[in-house]
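Next up: a single chain in structure tokens, the form predicted alone.
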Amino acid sequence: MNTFQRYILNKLLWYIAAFLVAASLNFFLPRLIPGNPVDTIVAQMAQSGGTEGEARRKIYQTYMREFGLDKPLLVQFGTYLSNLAHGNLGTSFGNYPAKVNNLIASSLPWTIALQLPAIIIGWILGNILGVLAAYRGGAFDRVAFVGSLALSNLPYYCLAVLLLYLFSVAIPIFPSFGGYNPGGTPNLSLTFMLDVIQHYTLPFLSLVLVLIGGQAVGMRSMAIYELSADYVGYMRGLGVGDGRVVRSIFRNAMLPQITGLALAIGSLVGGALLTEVVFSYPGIGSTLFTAIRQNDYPVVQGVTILVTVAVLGANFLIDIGYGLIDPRIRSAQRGER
């Protein structure tokens, strides 16, 4: 086994251990939420159907057996790990008999469609703004830096609430909730697509503006560091144009920003979920919020394990990439032998 293979194997073992710890916490933490989800289900059925006494007790026992909640906690944990190994996330308590896999599959595309473009566009625009602010300096730098710093420190959900109030309440330009008009049926018609874009605009802006600010602040810091490098003074002394100098600074300051992009994409499933809750957007965030309110353990576990896998997977790929492009890592591995 060569040095790089040992490096990958070592990282893989660490990530497997981290996943097992996260999966264990993923099982036990939702069960610390007060209340029994079966009690909630039976109470709702009793209110709507008028079931009482013995009938309610039988329904309760049936649901406890169906969801395995009548078994000891460790037995439930073993069943959970077995199902997880087979890719089975279980059956929803609150939307019985819907499968958790299907609920996540229906909401995940909405989250990806919202957050992936916001991450990529925010990353590109933020980095361009950051390097231009560092290079040009003066009033442009001051305005760009203050604005970016303010946006980067503003939580997604706070900006979401502000945009919701301004453009859905005070100036009712955009819809205030949902992914499309109530009663609409998803299809590929132009009318439906325009409806989706209207509902999409405010959640997208609440994400992309904060991302632009964060990326601009980070890139500005890296670009200022690069401006003090000898090659910048040398290029200026040779009379190289500003555009080429900026491109050189941009390339050399990109490595930490690329890492940030990879992490952002890896965590996009779990990123800014509260934004979806604010706008009642039909993504993973709204699904998780509803599941928490209903003590729907399987859905909570399914969403959080998906976020865990995405984040760990992104970090693992970054470690592999660093091992390939950074000779210092390979040298360190040889020194450990």
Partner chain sequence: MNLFLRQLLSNGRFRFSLILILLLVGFAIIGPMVNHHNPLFAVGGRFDPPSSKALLGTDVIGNDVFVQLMYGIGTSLEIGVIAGAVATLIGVVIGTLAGFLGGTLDELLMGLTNVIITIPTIVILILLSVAVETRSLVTMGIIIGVTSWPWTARAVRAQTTSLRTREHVDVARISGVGTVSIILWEILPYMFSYIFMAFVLQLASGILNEAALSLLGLGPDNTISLGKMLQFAIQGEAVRTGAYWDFLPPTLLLALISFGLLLLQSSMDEVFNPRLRKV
The other form holds:
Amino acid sequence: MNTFQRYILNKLLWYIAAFLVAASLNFFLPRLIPGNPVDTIVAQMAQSGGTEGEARRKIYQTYMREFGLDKPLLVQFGTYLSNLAHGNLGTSFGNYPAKVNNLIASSLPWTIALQLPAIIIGWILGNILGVLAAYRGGAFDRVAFVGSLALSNLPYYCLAVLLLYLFSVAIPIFPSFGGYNPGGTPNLSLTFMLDVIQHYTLPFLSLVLVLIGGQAVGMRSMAIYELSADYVGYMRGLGVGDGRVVRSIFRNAMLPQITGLALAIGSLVGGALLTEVVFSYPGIGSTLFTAIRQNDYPVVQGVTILVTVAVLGANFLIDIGYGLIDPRIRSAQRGER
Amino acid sequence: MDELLRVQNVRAAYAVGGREVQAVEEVSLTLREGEVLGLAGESGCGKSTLATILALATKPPLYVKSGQMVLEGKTIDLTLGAGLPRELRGQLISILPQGALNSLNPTARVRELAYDVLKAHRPTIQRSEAYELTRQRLEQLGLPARVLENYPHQLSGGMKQRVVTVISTLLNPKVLIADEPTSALDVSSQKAVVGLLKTLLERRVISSIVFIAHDLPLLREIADRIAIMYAGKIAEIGTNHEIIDAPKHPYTQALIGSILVPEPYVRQKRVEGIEGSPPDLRSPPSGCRFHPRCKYAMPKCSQTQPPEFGTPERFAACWLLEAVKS
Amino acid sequence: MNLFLRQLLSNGRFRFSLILILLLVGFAIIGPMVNHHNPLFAVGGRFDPPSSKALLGTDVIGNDVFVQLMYGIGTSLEIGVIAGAVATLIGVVIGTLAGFLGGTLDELLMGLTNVIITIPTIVILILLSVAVETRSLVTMGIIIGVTSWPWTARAVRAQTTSLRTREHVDVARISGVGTVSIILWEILPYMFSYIFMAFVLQLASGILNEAALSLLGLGPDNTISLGKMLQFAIQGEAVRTGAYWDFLPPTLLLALISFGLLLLQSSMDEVFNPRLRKV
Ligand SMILES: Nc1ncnc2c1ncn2[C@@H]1O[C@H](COP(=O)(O)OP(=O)(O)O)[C@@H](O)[C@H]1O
Ligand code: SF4
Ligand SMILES: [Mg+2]
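Moving from the form predicted alone to the form predicted in complex with its partner chain:
Whole complex next, starting from this chain.
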């Protein structure tokens, strides 16, 4: 086995360990709730009067079958892991008999559509702002730096609340609720798309501003470090123009930021749950929020395991990336993180 | 020999933490066609600062407070600092930097820098043209053309320094300011770089070199004239022989004394022989800046600055010389 | 220490953030002392605007926003302090033991730390909060604390490793002083400022984590915190109703507290690690 394979195997074992820990927490913690969770939920359903005797028994049976609740706990855990391995997240309590997979599948695209562009655009703009602040210095730097610092330290849901109030209530430019007009049915017409974009703007802005701020602060200090490098002085000394010099700085300061981008994309699913809650935007966050309110544990567990798998997966890919680069570079860069 | 470049009354300071580091104080120099002017002195006496000013590459926190440069009949106001047209740099005067081992961008091939440099001065040049031009220049100077394709970490220290030398002179600048170009190299690489510089001069690629070093034996080999700097001022200037064999300033004498200790590898070492250390330039000593360390210091030395005794070509700034005259 | 104190106090940003935090703490302590209204007791109608009766108006069920704020800041700070203390305690114990003892134990403890760091904090937070029967203020603090110690552990371990080779530590070891005593007397005092700064960061993130959990509907039971105020405001549609007096105070205070604490930490860092801050 060569060094690279050993490195990857070692990493893989770590991530499997992390996954097992997360899966155990995911499985056992909700089981600490006193009483059989099925009893709890069935009792709740009876309270709200929604489900009749026959349906209730079916729920009971489904759940008993899925997790073998009459079997020993470890066997149940085995069943859970095997279900997970088959990509089966179980059945929702709250929306019985909907499959958790389907609930997540219908909300995940909204989250991705909201988060992925925000992360990528925030990353790009933040990097550009950071480099310019570092290179230009002076008043531009001070304004950009202080602004970015303030934005990135603002809890993202606070900014969401402020934007929601400012631009859909105080100055009603944008809709305040949902992912599209409640009356409309999703289709590909221009009117519907415009409607979707209108609903999209504020949640997107609330995320992208915070991301720009955070990225700019990080990139600025990286670029300041890069600016003091000898090659920058040399290029200037030979009369090379600002544009070309900034390009070199940008490229070099950018390389380490790619890790940050990959991590941000990995934490995309769980990264902005509250934005969706504030804007009542469809997506994983809203699904989770509803599930928590309804004690819909299978859905809660489905979301948490999804968030975990995405983050672990992204980390693992980054590690493979580092492994593919020269091992010396890898070890040096890992040390910095 | 004809005068090529003249700088007059250069004063410059770093603005740090609300205070000034007076790194260069009232320096005037001339440079003649075809010569190598050596500039020596201990670490921290302002050589690199003067080099940056001569190369027209100052930027904050370094501010030139006064001074002008006359080059090929053109007068350049040095106080403009970063406001000087960038086209002058590299074309008219070029720099061969201190610590040149890190002077190449680690993530760019050598040819990228060559292209950037050429493009900066000839906006219409094509990439292929730039590469070809650099390749020819490398080959003329006996360097392998393949280095164009290399990243810096693929080159040895000596090769890196030679490549940087070629890039610095790509535009045939009149003057090359070489700031300790060989300090970080082993002996054979030092020889190669010095040889390359001499070739460039012989072939008239460049007309003159200001060669900065903190050790004199190297300057004795390469320089025609030598200026000795102390605490931001020129303490003494003269021809190679005058400085090495008949130094007049106590500082020069101390420098030479500390070096002539017969040690085979002495040039690898820093100048250590003089007692004490250069002054803090945030508050330089009154009078002669050398007086706290000078064994000949007189009462007058700590009160009044010594003027330059002699001609602009051969002077020393020391009160001892006044006594000789009178 | 005195010297550090003087240096700290001569730092403008430190003074500013300290005063800010002290004002908030003072408000949270003195407020409930002079006011005897129950914050969870309605005093008016739905979203009454600010008036002399209710300084900051009322919320969706008629509670006095100003009174809630008095108690809410306190609750948030308390949860933050408990979370910070728990995280710092666990982090310091694990970090010093791993750093000082080294070897297999070090690898084991750091393995655990790294595994927990890789699992997203919000996941553990949600699962723990779902699992406990009732979420009292203390439970909340502990839950948040036990999920956020790994960063402190990592940093403390790094510090310990570098302190371990100091002369006075060797002297103590040779003269037969026990591990725990060495850690307590020869190592911890030398990174006190460091640990305190880590605590301040944990405190800030604890307060924000409380708010995040509350917004997901997992806030503390039977009490009011900034996070719960914001949650009530959002769920009660205060924002869309335009009842700015209800949602603005918790929003701004959360931002202000986290800003104040981060500023406090960074200004302390500036004083304690001057070299690090040149750029
Ligand atoms: N960027 C800077 N900021 C402040 N002071 C500087 C800076 N660079 C150099 N100096 C100071 O200027 C003086 C001259 O430095 P330098 O020109 O580098 O000397 P040399 O090249 O002869 O070693 C020294 O006292 C040094 O501390
Ligand atoms: S002027 Fe005085 S102090 Fe300065 S070098 Fe001459 S003798 Fe020494
Ligand atoms: Mg120098």
